[in-house]
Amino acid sequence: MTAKVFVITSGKGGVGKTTTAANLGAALAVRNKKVLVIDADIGLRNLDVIMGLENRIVFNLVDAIKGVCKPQQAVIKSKKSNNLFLLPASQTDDKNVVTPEEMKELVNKYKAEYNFILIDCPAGIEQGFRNACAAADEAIVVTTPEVSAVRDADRVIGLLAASSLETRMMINRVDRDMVRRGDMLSPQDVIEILGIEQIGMIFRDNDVVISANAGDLVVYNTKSKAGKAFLQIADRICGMDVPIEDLDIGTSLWAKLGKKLRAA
């Protein structure tokens, strides 16, 4: 067994990014998949919140980086699930006071044991973001379909593009009321903008957030469309041709905004 090593990354802050991590590793391991899901925002955890695993950290990334502990020690096993493990990071250190080099390591000693090793990244584009690079086969970039959020996304997918890694996008939060009235950006004008293939998208759904404050995965809900689209999007990491659902819309956001800017 060896891992294939995903990070999960944005550049902005805000769009889902550590929710997804954390449900996508829990619909991998649905899959009958092992998988460590890495929380590489040094100083600024949360993962181990929205996987209710707050209350059992003993040990932490830094720590299994700098040798306080061995690498498996550090390691917290789901409540919920046999195949899903988290590896938590430091609260209290810089992010900083890890190199590049030694999370590549560090992964590498852990991808023997795993299918997959998903690393949330934290935002931005600074030391945190080339840390949770450093070690990766593959990204997918999280976005939701906002302008603002579209252009982080864009500046990020250059950056991993430089670093020759394969990169799809995984468009969160998605309205069809609103794109269908023309209020939102479509699907397809988030690819047409960022050029990349789409791995899958999530509707909004609130029970996404009440998940998350319970300490919870939406995944584990069988009702909820998003918990649904995580698993395709888990059915789709693993080779399988899972069609993306296409939306029927109206005129676009995007088009919209094409319309006004010809116009001026």
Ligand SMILES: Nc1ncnc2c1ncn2[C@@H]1O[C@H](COP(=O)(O)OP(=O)(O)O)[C@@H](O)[C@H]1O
Given for the second form:
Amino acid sequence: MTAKVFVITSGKGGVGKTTTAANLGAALAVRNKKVLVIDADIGLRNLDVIMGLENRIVFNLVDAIKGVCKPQQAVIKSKKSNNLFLLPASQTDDKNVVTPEEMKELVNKYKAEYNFILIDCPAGIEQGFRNACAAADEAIVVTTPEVSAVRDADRVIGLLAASSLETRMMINRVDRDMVRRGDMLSPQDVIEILGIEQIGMIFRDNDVVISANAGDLVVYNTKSKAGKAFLQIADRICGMDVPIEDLDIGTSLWAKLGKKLRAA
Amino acid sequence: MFKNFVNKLFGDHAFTNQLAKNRLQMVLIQDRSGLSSQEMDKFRNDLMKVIAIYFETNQANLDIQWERKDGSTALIINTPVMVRRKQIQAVAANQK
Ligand SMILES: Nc1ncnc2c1ncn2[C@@H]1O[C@H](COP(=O)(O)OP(=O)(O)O)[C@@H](O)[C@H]1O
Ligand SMILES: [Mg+2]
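If the structure you just shared is the form predicted on its own, then what does the corresponding form predicted in complex with the ligand look like?
Expanding to the full complex; the earlier chain stays at the top.
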């Protein structure tokens, strides 16, 4: 087994990287893949609470890198799945205590034991970003369909292209009704502007927040739209051909006609 | 008249997604090129001058884009087809 390593990144903060790392990891685990999610946000750890594992942490990523513990000792198994594991960040250190080389070396030590490794990247494009990307084979850039978030995503896509990482977009917090009314960029708009492939989209879904409150993951809520969408993305990553819903097709004829006439 | 009618029929809804798209495209031209909007205007004017050496440009209208595709960025300049000048050399000299 040699794990495929994805970095989950974005330009702007708060767009859903941590949510995606946790749920995509859980979704791949549901599909019988052995998955390690790594919290690379040193100093601002989040993934542990999102996965409901905050009380089980003994060692962390920095301990594993500095030799305080063995790499395997820093890894925690998730509650709901025997296939899903977390390597937590350190909450007390500074991002700069780790170098990209050290990060790469550590991730390589885990590769033989997992099918997938997902690295949750901190916001921004500084040291933390470089650390998180150093060990990755591919990148998933998360954005919401907003001008500021897409703009920052473009910047990150430029940086990833410079380091020749294969990159795909995930568009998060899409509101179908707003897209249909013409009040939100559609995933197709975003993809067209950024000029890169889409791995999937996630609807804005209150269940994401409700699950997060409980330290549970929305993937396990079989009724949730966001949960289903994460499973679809997992299937695409596993090589299945799952079509992505085209919201522009659903846009009401009325709205389209209004737009045409007004433009005339 | 017609606009009023359209607004009555469809509500005077602004379609803010189109606004967002246009603003994004403008700001990404700046980000990708590294040129400020003043420098971009100058770039456009300079391009027009060069084009005018070779073509009749009374209605030249340059659409300048920095397009991202497969990891690299392309500068794309779009303009309607123009008629060549009869005397390219002479015009070039006149430009000075
Ligand atoms: N699809 C979604 N629908 C609703 N809320 C979401 C969705 N995705 C993320 N959120 C919420 O947005 C906030 C930021 O998400 P988070 O994953 O922490 O972003 P990041 O890691 O990029 O800073 C969280 O409160 C999260 O619950
Ligand atoms: Mg985060």
